[in-house]
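A single chain, nothing else alongside it, follows as structure tokens in the form predicted on its own.
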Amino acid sequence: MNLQDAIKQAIRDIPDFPKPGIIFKDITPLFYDQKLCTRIVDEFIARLDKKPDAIVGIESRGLLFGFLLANKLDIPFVLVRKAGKLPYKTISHEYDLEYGSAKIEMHEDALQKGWNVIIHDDLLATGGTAEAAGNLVKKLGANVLGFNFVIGLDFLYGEKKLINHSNNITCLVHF
């Protein structure tokens, strides 16, 4: 089975989560199949035009494949988390959500100036969180080489927010 079909078969749809009318794409079943996980990481690597200096993973599900990817590339892995979750000195970026706002943080010493990084998350929806992560990367003087997502929800047009940082946007499957 090709990779796209294997991912789509493994993803579980959860209706009305986290609120009525939303169909949540649950990636947790992917982690039950280690061969599929390896194929996913290998595909992200195969799509790289240039080896990054670090992978930036967005809490929470972006940390999972992001770490595996960084580990296989033998490069640093940097966490982006919700405000108040990181123990050391941080920089933050606040951004708007559909209802309200959110704030994410990164350790202030996580990236070196001039580094080229890939920002990784599980799913690209409206692009707000990934765009905010791109702003954190730039605050530290690093460059956004690209974005990686397992899933892209194309009907929400999240790529439009990200092309200000990079037009190198990888989604392994599209809905």
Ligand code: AMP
Given for the second form:
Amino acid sequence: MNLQDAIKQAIRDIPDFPKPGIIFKDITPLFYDQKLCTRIVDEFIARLDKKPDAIVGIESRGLLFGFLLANKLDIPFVLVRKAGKLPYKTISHEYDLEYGSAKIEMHEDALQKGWNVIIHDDLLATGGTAEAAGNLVKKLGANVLGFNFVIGLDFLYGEKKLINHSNNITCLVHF
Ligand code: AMP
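Output block for the form predicted together with the named molecule, input the form predicted on its own:
Below: every chain and molecule of the assembly, starting with the one above.
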């Protein structure tokens, strides 16, 4: 089976999670299939125009393939987490949600100036979280080489928010 079909077959739709009206894309069954995980990581690598200096993974599901990808590329992996979770000195960025706001953080020594990084998350919805991660990368003087996601929800037009950072945006499957 081709990779796109294999991913789509494995992902589960969970209606009304975590709140009414949301159809949650559950990627946990992907992790039951280690061969599929290897194909996913290899596909992310095949789609890179050039080797990045680091992968930046977004809490929480962006840490899973993000770390596998960095490790296979033999480059550093950097965590972006919700405010208050990282133990060392952090930089932070606050961004607007549909209702209210959210804050994400990165360790201040995580990236070197001039590095070219790929920002990774499991799913691109409105793009607010990945855009905010791009702002953290820039605060440390590094560059956003591109973004990659397992899933893109095209009807939310998240790509529009990301093109200020980079128009190199990869989603392995689209809904
Ligand atoms: P956004 O900032 O709107 O692009 O939201 C992206 C983040 O929210 C990602 O980390 C996703 O894991 C999560 N997310 C948003 N919508 C969904 C959904 N329908 N199914 C699964 N995860 C979602």
